[in-house]
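Consider the single chain below, provided in structure tokens and representing the form predicted alone.
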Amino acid sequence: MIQGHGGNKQQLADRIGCRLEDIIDMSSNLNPLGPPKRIHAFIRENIHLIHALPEPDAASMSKGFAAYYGIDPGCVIAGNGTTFFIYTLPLALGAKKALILGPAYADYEDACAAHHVKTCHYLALAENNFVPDLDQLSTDAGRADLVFICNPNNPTGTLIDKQELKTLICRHPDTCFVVDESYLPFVPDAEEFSLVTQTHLPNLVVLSSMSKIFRIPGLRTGFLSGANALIRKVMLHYQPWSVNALAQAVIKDIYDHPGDILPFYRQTREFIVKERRNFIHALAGTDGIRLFDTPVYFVPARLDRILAAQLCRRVGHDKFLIRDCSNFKGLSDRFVRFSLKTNEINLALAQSIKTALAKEYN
């Protein structure tokens, strides 16, 4: 269901009568710092690569990822974004019933529906700051053969401890767990939370996105890592040349310079911590909105007196596109999400939100 994603810049530009490039998109979850500087130059210098077929299995990408994390290359697959794997896994693993930890990204359910896999949800509650009851989650997981967990979660930002996840996974050896770590690189000390190296666990696969942290969503690149037996099952459904030549080259170049990766992560994380704090402080005490503090760069919020669509429309007049979260299962038409950018833009959005909400309290 393509409609299950974020805002539409063109639609907003048409509605308020401005240029597309004037819209400030704070609905899409991408690195606010942009890609590393070397990426644009690399693309310009290697555009000729599109004239030849890429590696059919993107093996060079996989080897770079495996080397960086110190895992066997046979435990990694490179793909056309993590969405490629989300839609492949229910079929490849022969799932009959899937459990989704929510509120969550719509594609987990849509992928299961595409393969006629029944789904159920464990929905964490706003009253508990969206922290799941892991005992109840474990009970529900025991009734499914496939479980999707986004960690940290989109759209709530909730982060589950690594050991707690491992305990859950080991408790249900007959259930396969898909842990989506697309947003984990943005979290301080992310390496302490990641399960990407746990390829010895026979019922775990981990999804790693290059799109968000390196801000290259148009290149469509991501990885799946897991036990070799699971990798073989997924490879039976892998299409040759799934990753285009330019995307493969860009990711290979990133992993050819491993010393540049962690400094870029640290720079991003420090920036996010500061800007998230400033944004939350700017809206502190504002009537009609509750912000949920998260370890990532997007901030979910619950509205009191107006609907999400109303707030989106009001701040849209100031050319801000924010995420209406009403189509996330487990959230209502009172929830929105803000994906942060620069300090100037974040504070301008905060002022726009204050002005929009003040109309309800005057």
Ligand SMILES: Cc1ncc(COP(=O)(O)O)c(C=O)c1O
Given for the second form:
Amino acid sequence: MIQGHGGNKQQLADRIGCRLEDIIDMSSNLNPLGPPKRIHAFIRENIHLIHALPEPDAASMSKGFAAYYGIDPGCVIAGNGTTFFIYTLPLALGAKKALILGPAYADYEDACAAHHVKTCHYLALAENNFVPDLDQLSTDAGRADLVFICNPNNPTGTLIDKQELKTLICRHPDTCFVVDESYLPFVPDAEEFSLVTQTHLPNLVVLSSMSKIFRIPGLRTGFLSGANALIRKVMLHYQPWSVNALAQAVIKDIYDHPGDILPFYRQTREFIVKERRNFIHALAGTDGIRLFDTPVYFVPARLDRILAAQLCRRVGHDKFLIRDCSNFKGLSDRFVRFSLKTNEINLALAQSIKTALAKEYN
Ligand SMILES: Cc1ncc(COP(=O)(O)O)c(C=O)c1O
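Same protein, different state: after the form predicted alone, show the form predicted together with the named molecule.
Zooming out: every chain and molecule, the one shown earlier first.
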């Protein structure tokens, strides 16, 4: 359950003998611009909320999300991070066999294993830029009763068109599709890709994490949206007060100011487009590494001559923590992922990578 996640800052700090705060974490996928400005002040002013129980079902938080997307509040559940839903869905939906579109976030498989649900993978290939063959995916989906699709995908960044996903979902009415849109708000024109409003589809649930885009993973907040019949099944497994009082209040406050949300998304998206371009440009022509362009701010890469673990070790000496992707099913010990930060840091990482790779050629 806790095997499949990113790097460990403390481990790197201990290994190279530096302070934890000196480690530059480019292994975890969080908004490089930080949270919306209002959040810190809001928490300071509302700390008293922890002295009382919050709403048991976080209903006001769900209503804020539902209003923002123009969907029925009965089609939304607020959770203690999307992780809560990932680990609840296989049980709540009574799944027997799940298909995972990979290479993907490991918790889908771990969640199924926790409930003794069999899993199989459709693995998109690096040779095809990780773009899945949707006909093959459809054939495999027909053999499962639960399908996990991360859109855009972590760690490959692959983004599937909304209409193609809807066609796939409608073709298999007896299969429930979980579409994880945790990274979608980072994508320019994300609204064109999102399935959040498709609550009329009876076999779809969408996961929306607040952790990544608002950079508040420590608050543990996320949403599940979908048809009311599916919501009711998940609610049977919902523990009261599972979203804490401050977390509920922060998210409600975000949706109480809907006019601030899109500008925040736009600022983040523009920043990412620019920084991803700069980072890819800085490594262009470097021997021994192939970067995969993505619509998000994490960039997967394949190494030709050294192992992921070696690159992690070498850039680790410069205090950069990057993600060794060798434990993603469908990737090998040659894959790494860089989660971009500010311009200066990204360019320093590019330089560190170049130096690390140059050692193989001298
Ligand atoms: C694809 C994906 N989905 C969901 C999560 C879980 O996020 P949270 O529980 O913070 O919403 C992560 C975390 O890294 C992730 O990468």
